[in-house]
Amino acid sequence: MSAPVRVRFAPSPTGYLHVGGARTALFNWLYARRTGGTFVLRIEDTDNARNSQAAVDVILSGLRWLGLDWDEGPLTGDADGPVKGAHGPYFQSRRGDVYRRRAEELKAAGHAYEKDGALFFRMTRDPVTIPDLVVGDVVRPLTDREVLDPDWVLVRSDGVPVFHFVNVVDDLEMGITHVIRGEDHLSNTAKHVALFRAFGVEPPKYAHIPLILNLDGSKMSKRDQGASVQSYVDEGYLPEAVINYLSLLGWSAKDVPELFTKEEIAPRFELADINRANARFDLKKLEHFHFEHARRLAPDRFVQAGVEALLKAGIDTSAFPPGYVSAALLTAQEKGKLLKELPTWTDFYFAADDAVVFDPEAKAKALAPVAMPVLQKLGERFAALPQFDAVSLEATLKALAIELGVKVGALVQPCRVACTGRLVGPSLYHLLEVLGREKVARRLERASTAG
């Protein structure tokens, strides 16, 4: 019987959470949930010069925003073993005793030796075969330089252990069964396999996943658009949309719907379905996923996200009745691709009646002098309505258009600009209903005298 699956995400805190790292975390999370296994979070922070608590916080907040919850961590100190349900994560900087113990173990077995104050690993001279669940078997022979001296540093002369050493020790100590990581780590893996075997154990199963490239095929750097997870938060993306899109960057399976949540797709996530070819990041496709997820959100969730987006734009909705805020935002649920665009569709709901800003082009087109009498008549008809709802408002406006012998648009455009300041926006009749009788009357009156 095989051991329970244990996977890990092991980022270095260097200032931001890269989209490639987020996808690696996601694939590990999905596989853990698919197998009923454990998803471990480990912060590889042995490089004191580059690491900071702020950088750690960026990683943790990014994972929490994506909803990628990890399963275990230590309670306190270096010696604590895995604790299911503890908040974690593990920090390599707190595990010095573990690395010192394992280094002494290698020395005692003749696999490591000291030279020039540093500890070196006695690397195998034979080619190393790396079995990989995605790439297939990879044979790593020694390079010409390594033939002369294949040994490598485990612990530097300043006492700091190197990445390759602590990475393997932690995977060994934490019982990691599958290492799912980016293909750029494949070149390191021969060292890791040799080190595992020096400890007398077989390495975990490796699955090196394809890289995420820009559309032009170049490697995605931190300066490229969409490279940082925080940019999705700032730009007003829904985490569900980001998760959906990242899942499909390098993974595909038969009969998978275009739209899904991570909980829906986890039972179908197989490592065998990870693609071999590198993925290309397309921001337009991500925007499409966001729009489709946003329009399917439960109303209360969309309203919550909308309130947050408005607040970021400097629009505080707290002074308005919750029912009014909800109704206003829901008229724009199928408008715009990103939540950051929501203010341009809904800001007029939360402006004072005498502070609605008329777009110059919209004013010139819809609030010409000829429209003033029309607005006054429309205001009179609306004021007389016994029921101020979308159905009644639409019927009244269309009836007035017939009476005046004009097209409906000749009334719709002036009315929309008078109440919103713009030529485009949510459904006119529904936004009028939400604004209410008094606001609409005041705005029509103001606009009818604006020319």
Second form
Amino acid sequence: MSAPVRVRFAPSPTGYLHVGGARTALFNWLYARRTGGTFVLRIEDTDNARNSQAAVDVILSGLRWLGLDWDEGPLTGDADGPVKGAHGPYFQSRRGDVYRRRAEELKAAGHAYEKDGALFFRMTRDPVTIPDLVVGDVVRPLTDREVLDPDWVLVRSDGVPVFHFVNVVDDLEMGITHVIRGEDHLSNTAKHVALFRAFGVEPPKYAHIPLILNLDGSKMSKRDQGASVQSYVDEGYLPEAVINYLSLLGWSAKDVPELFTKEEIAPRFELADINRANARFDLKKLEHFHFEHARRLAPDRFVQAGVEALLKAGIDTSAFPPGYVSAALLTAQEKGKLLKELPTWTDFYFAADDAVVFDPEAKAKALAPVAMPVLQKLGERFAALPQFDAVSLEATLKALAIELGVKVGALVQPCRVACTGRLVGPSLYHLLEVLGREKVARRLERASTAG
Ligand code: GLU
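Please supply the corresponding structure for the form predicted in complex with glutamic acid (the preceding block corresponds to the form predicted alone).
Now the full complex is given, and it begins with the chain already shown.
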């Protein structure tokens, strides 16, 4: 039996969580779950200039939003060994002792030497083959400069250990078995492999994931649409949809359904199925996944997401009975709207009856004076209903249209605008049922008597 899988996500706190980073985290998470292994989160924050608590929080909250839970961490803020179930993450900035010890070890073994105050690694003079589970064997020839002098700095003269060094030391110390990361790191990997060997161990297995490009094939930069995980939160995408979409951005397997959750797909996740070609980010596809996931989401989860979206828009639903809030939000679920659009679809449920805001265009179109007597009549019929449910409401409205010799729309639109303020929204009969007899009566009365 091979050793239990240990993988890690090792972001540097740059101030935002890039979509490529989120996908790297996801692939690591999936592989850990698929193998029953451990998913480690390690913040690579030795570069003090860029390091700030806010930048770390962006990463942590992005991962939490996506539901990518990490498995272990140090018990205290020090360089403790792995503690399963502790809350991590590891911070490289707190592991200075580990790096000093490892630097001494390299020096003692003759793999490192001091020059001009810095510590240099005595790099192998032979080409290094990187065995990669995605890309295959990669032989990286030395550049002209490296042929002349392949040695490189481990610890700078100001005492700060460089990325390559701390990255390898931590993968070694943390017992990482598979390094799954973006292909932009492939060019670093020869250094990493050589360093592992200098420590007397074979490197972990590598799986470099192809990059995510813009739709037009250009490199995705911070400002590009969809580059930052926070933009998905702000735009109102469901994390379920983002996860589904990111899973398919560079990974595919036979007979996998189009729509899935990360828990459903984890058992199917093999590194061998990571694509070799670069992926292209397509916001339209992400929207499609949102639409489908929103419609399929468990009702209580949809309601929870909706309540949060309303609160963000300044609509506090907490004073309303929970059953009413749920029923109201669920009338919008089948539309598959982005969460940030939910307030305009459901705000009328939570407005006072005499404070429903009329969209000017809707009012001009549907609440013209000719509609007033019709609305009044409709109000009377609704009031007389023994059962105030969608089926009875629909039958009543249609019967009245026939009786008055008008099109159904001539009743539907004024009624909708009177009760919601808008021309579009959830299914009319369902929203009326949820609003309930009293609210509907008051709103029809108000609209039909307003000037
Ligand atoms: N800290 C590196 C980065 O953010 C990741 C290195 C790695 O995954 O090995 O790009």
